[in-house]
Structure formats: C-alpha cells, structure tokens
Amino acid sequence: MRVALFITCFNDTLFPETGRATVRILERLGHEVEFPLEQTCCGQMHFNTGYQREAIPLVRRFVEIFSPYDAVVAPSGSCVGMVRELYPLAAELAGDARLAADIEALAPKVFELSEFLVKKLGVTDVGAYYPHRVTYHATCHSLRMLEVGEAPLELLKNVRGIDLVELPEARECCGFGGTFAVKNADTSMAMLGDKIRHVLDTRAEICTAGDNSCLLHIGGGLHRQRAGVETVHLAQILATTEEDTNP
C-alpha cells in the first residue's frame, strides 16, 4: 500500500512532532510513508470563513498531489473532514465535473489517523506504552463529520501503562471551531470553561484528542488556570514506547 502523510498546515507550523509521531506509528506497523513536499493547506480555513471560490485552487492542488496514493493519512479529523465532506461542494461551486470525479475517487482514501488504524488496517494495539492518567476529548469533526466512533478509545485502551479515565460530557464541543473562537469569543470561552471543568474533574495528567487545534484551545485555558494538566495529541501517545520512557 502506498501511503502518504498529509501533515496539515496547522501541524506543520505549530506541532511538527505530531506528524513525526504519525510516521513513526505507521512505520512500526510496516508501512513506508511518503511525504509529498508540494502539499499545502487543504483550504478549510478559507472555505469555512466565506472564501469558497478562493479555496478552489487549494482543492485542485490537494487532489493533484494526493491522487496517486492508495491511502492519505492525517493527524487531523478537521482537515480530513474538509476533504471528504466539503471538497464535493467546492467542485460543484467550480462547475467542474472532472474535479468532482477526481474528488469522488480520492476522498474515500483520505483517513484520520485513528480510523485508518482501526477501520482500515484493523489494528487496535500499536505497541504503545504511556504510564500516565489520560482523558480523551472527542473533537467535533472526528465525532460528527467523520464518525470515527470508538476508534481513538480502542487504541488508547490498548496502550500499556495508561490510566484512561472517561471525560464527562465528552461529546460536547470545546468552543474552538476555528474562527468561531475569534468571532464569538464570549460563547467560545463559556464552552471552553465547561470543557476545562470536566477535564479537571477527571484528575487526569494529560488531555488528548485527534486535533491539535482543539488541544491548543483547551491547553491555553488549562495553562491560564495553571491547572497542571498537559495536552498531548493522540498520535504522540500512540508513538511512545517503553524504550522512550526508560532510555
């Protein structure tokens, strides 16, 4: 299987360690991962803030770059949701039947990391070791748009040494929503306050999720409260082994 990593611009810029962790997991499972250097933004930020037509060149670029691969894996439910759910709308807006056909062929091959591991590969144990108390936040795009279901939790339950605790009201949004957090700051902060309260109720050391955008939002709130709780992407937990913790 020819596998490509779609790092996403958010991770590439702010959280490159998440991309490295994704590659490490896939290579541990025997896959050779390619990283197309030509990749750029998927266009989600533009499309969701009213610049749909301006996003179309980015859609075309993504399709051109990733179409040759058997699978495209990204550590972001948000960006994968853009490709699978909104790219067809972009093609319709462009009035381009060829682009629509190319998207129809490519979209089923684009996966969020946990769904690729569990639903595509049938793997729930990736050999991880993570001796910490952890709670999991289900991000909106992975939960509602991609419907990854229990895949992230199945992976976490098989991590050796972990103390996995359920997050109360785990299905509730953290309040980030991209530019929503800027345009509707008061509402966003109220939602974030609820999420932080639930995280603290678990007494977890670590809050994890499949999207660093949400973790940035949650982590910022935890940091401002000096709560002593860290945020770590799911891929980084799954990439950690006992050798990493006991060098």
Given for the second form:
Amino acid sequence: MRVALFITCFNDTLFPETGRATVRILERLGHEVEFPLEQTCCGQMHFNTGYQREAIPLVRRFVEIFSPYDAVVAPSGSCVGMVRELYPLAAELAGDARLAADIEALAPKVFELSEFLVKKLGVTDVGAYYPHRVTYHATCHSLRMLEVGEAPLELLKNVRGIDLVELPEARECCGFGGTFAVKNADTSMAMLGDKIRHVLDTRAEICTAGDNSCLLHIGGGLHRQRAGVETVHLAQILATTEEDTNP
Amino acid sequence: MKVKTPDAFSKGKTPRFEESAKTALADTQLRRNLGKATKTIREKRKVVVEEMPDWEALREAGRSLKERTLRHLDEYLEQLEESVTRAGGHVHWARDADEANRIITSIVKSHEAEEIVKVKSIATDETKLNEHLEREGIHAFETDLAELIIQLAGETSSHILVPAIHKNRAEIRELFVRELGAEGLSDNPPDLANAARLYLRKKFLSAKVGVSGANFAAADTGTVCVVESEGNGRMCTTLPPVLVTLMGIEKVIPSWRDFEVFMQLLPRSSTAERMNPYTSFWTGVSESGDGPREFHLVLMDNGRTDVLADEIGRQTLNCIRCSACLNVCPVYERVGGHAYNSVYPGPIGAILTPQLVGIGKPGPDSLPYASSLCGACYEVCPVKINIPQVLIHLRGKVVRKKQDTGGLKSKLDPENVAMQAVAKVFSDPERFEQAQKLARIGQWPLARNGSIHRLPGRLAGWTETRDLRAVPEQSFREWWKTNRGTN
Ligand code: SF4
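The block above covers the form predicted on its own; next, return the form predicted together with its partner chain.
Full assembly next; the chain just shown is listed first.
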C-alpha cells in the first residue's frame, strides 16, 4: 500500500511537530510514508469563505498530486472533510465531469489519521505511553462530516499511563469555524468561553483533538488566560512512547 | 431589549449579523434565558427521537417526499387549487408580499371587519400583514400566547416556534400587568396563561374573520393543516365565520397519506412531544356550521420560485419549520433570534432569508457567514436539509456577485485582495515555501516567547481574546527534506 501524507498547509507551517508525529506512528506500524512535496493546500479556506472559483485550481492540484496513492492520510478532520464532502461541489461549479470522476475515485482513499488507524488498519493500540491527565474534544468536522465516531477515543483509551477524562458537552463546537473566528469574532469568543470552561472543569493538563485549527483556537484562549492547560494534537499523544523522556 | 427595527423583509437596510450579534452577546439576561431554554428543549428532543427505531427512515421519507413535491411543484399546486375549490374554498395566487397583503385586506374589508384573530403564522410575519392591516384600520389580535406577548411588547419574534424565548416569566408578568391591567398577577406560568386566556376569549367570540398560516396542505384532498399547542389555532380556524389562510407555495404535500410521515417528524423535532396537542385539519368550508362558512387560501411565492431554481439551494424549501436547528445551533444559542434581523432566524434563517430576498444586500448577505459550519443543524433536521452545504454554496454566491458586479471597489476589498494573493501562493509549492519563510521573518515584531498577542488590521478579531501561536523555526517540509530526503 502506497501511503501519502497530506500534511495540510496549516500544519506544515504552524504545527510541524504534528506532521512528524504522524510519520512516526505510521512508520512504527510498518508503513512507508511518502510526502509529495508539490502539495500545498486543499483549498478549504477559500471554498468555505466563498472564494470558490479561486479554490478550483487548488482542488485540481490536490487531485493530481494524490490520485496515484492507495491511501492519503491527514492529521486533520476538517481538510479531509473538504476533500470528501465539498470537492464534488467544486467540480460541479467548475462544470468539469472529468474532475468529478477523479474526485469520486480519490475521495474514499483520503483518511483522517484516527479513522485510518482504526477503520482502515484495524489498529486501536499504537503502543503509546503518555502519563498525563487528558481530555478529548471531538471536532465538528471529524464528528459530523467524517463520522469518525469513537475512533479517537478508542486510540486514547489504549495509551498507557494516560488519565483520560470526559469533556462535558464534548460534541459542541469550540467556535473556531475558519474565517468565522475573525468575521464573527464576538460570537466565536462566546462559544470559546464555554468550551474553555468545560475544559477547565475536567482539571485536565492536556486538551487534545484531531484538528490543530480548533486547538489553535482553544489553546489560544487558554494561553491568553494563562490557564496552565496545554493543547496537543492527538497524533502527538499517539506518537509518544516510553522511550521519550520528555513527552 | 428589542425594539422594532426593519428586518430583511421590510423596506430599508438591515444591519449585518456580526453587528447585531455584538449587542445581543452583551445581554447577560438574554444569554441565560436562551441557554436555559434551548438546553431543555434539546435534551427533551433527544429522548423522544432516540426512542424511535425508524427515525432515520422517517427522515429519509420526509426528505424524499419534499423533494418529489418540489420537483413537480406546479402540478401539485394546481391539484391543490382544484381540490380546495371543489370543497367550496377560494384559492388566490400572490406573487409577492404586497399582493398577498392586498388580497387578505380586501377579503377582511368585504366583511366590514375591524378586528381579526390570528393564529401564529410566520408567512404573515414575512409579509408584515399586521402592519399593513393596521394602516387600513384593521387590528389583528395574535392569539398564540408567545405571539401575544411580543405583540403587546411591540417586539418581533426571536424563534420560529417559541417567539418569546428571549423573555423570562418575570418579564412577562410585568408586561401583562402593564398592558392587560392584570393587577396582582403572579409569575406562575398557569396564571400568566390564564390572564391571556381571559383577554383573548372575548376576541375569539366576536371576530368575524380568522387568519392563519398553514403547516401543510394535501394536494389530493385539499386539506389544510395547522399544528399548535394551545387550542387557539383550533378556535381561530373554527369560530369566525370567515377563514383566510396564507401559505407559502412550498407547503403543499402530495397526499393526505403523507401526513403519516410529517405528523411523526414534526412534533418530536419541534416541541419534543410524541403527539402534537392540537392538530387542525379542514377541507374547504363547513356545511354543518362547526367551522368557517367561507374559506380563502392564499398561495404565495415571494421569492420561493427563485429558491427552487437553484439546484443546491432548493433543499431549503424542504423545511417544515420545526425549529430543531435553532435549538441545537451554538450560534443561535448565544446570540438569539433578533441578531438575524429576519422573521426566519437561526440556521434555517441563515439560508432561507438571503435566498428569498436575493443575494446582494449587505444585511442578508452576512447571514450565510453566521455559522461555524459545525453541522449540528444538519444532524437534527427532520427533512435532512444539508444546511452547512447550502451555507457554503450561498457564501460562494455572495462573493461571486460582489466580484462580478461590484466593480473596482470590490476588487480592492482587502479580503478579496488577500484571498487572491493567498490563492496564488498555494498554486505553487516554491512560492508557498517562500511565504512560510517570510511569515517567520515577518512576525518578529509581533511574536514573544512563541506567541503573538496582538494582530493588526482585520485579523485583530483573533487576538482580542486569543493568543496566536508563532510560526516555528522549521516547517514540516523543511524537516522532511532534511530527514527523509526529497522523495
Ligand atoms: S431547517 Fe430542518 S431543522 Fe431547521 S426548522 Fe426547517 S425542518 Fe426544522
């Protein structure tokens, strides 16, 4: 199986450690990971903000670059959601039947990390060790667009040393929503306020999720409050083993 | 907190959502009222939906029935007209709100009525019927408890099902004491309801004309249906000798038999009840005298055929106005209905309003952006409207309209300029890599200890309450090239 890593432009630039963790997990499970360097962005920000004509060339690039692989894995539910749910709309807008057909063939091969591990590879124990009190926020796109279900929690439950605590109202949106966080900053803040309150209620040291965009938002709020709670991508928890002295 | 301001369906400009939301979010009483009310109804809904083993099949049935109706809308409407006429009713066609109002007013006037009773109808809110009638010297009495509350308060509805959701009972008690002269009234809900009942009973008995909306109308039999919980609708549609019903053309359903599906979907989704308390069905006029002797059905377009013409937007017309999407929406829960500046608030309002009034108006154009695209609405919608998809589709229409008709001004719009520039960066991996490096260098005046506390310009909204992580020393692709070769 030829596995490609789709890092996403956001992780590539701001969260390289999440990419490194993803590579580490997949290699530990015996897979050779390829990283096509031509990749940039899936076009989600443009598409969801309404700049859809501008997104079409990015959609084409993505399809061209990733179609040759058997599986494409990304540490982001939201970008995978873009490919699976919204690429067909982009093809329709472009009026391009070829593109639509290519998307139909590619979309089922594109996976969010936790669903790739649990649903595609059938692995729930990745041999991780993480001695911290952790709470998990289910991001909206992984939950409702991709329907990853319990996959992230199954993986977390099998991490050794972890003290996993349930997040109250875990299914409620954190208020990120891409450009929503800036365009509707006040509403976004009000949503974030409640999310942070729930995170603090758990007394967790770490808040994790499958999307760094949501974590940037939650973490940004926690950091501003000097709350002492860190946000860490799921991949980084799963990549950590007992050999890591400094997890 | 709310005074009557123009909404998307009245003349005049409406504020953008984010401006109105700012005010609403600062109202702590409103936040508490809404938070409590939506949470209660959300949890109740969940219980009665989860006990249904075939809920998903019912949703699918509801969706496909609506879709079929919309595909053959013209035929079903003509069939409905025939059936209603056969049963002794009169059918009128209204292209827009003005025409609908004129038709209704002339019917009321022909009976020399100066007062009418109304059962809650959003279609008449959309046309501003009450204001129109008032100008013609006719007073409309709202008979639904919550509608009465907001009518007495001189406000507008903030929820499609519980229009006074923004008010608590202490506020209602005060209003009744002031407006109905109900001295010594307690804020006990039954006492409040009783005060309203005493006031309304007289109106029911004296009104010559009743006005209603319609939840559904079956094309094959001509049966119109109103669903409510207080019995006031039953009285409005049976006591006055003349009944006028205003109905959006999308409310038609093919057959009487289809009620089986909708009567299961609607109560559980809206009030979280297993069965609806008062469901009134009527077919034309009543010979025996236990209903109206004259019945008029006004079928209104008012932008609906434009919605129908849009392949992706069309599903919006599936809506059965259950309001489940409002109750689960994290945005609605915090800002309330008034921030949407429309008779249709919440997620459904965010997609219906701009489509009905047309893209290209700043207020309504801001509505598709009033969402984090979390998808909670789609998950509960009993007729499976993919609201996030329609929101995104409409955002595209808003931007394309601006770009294509806005001239130079829209080209120079900072957002547009930024989006074009970023799209260019993403079109080429080398340019992207350069931009990553530039960002790292460019952030130095802003970044301290790995985070940014204040961003300039339009992005300042982010750093008002959130720090931003600074761009780290090495991008992922740089790491890959060093550690894994160039692949
Ligand atoms: S869009 Fe769906 S959930 Fe919202 S009011 Fe209409 S039918 Fe109900």
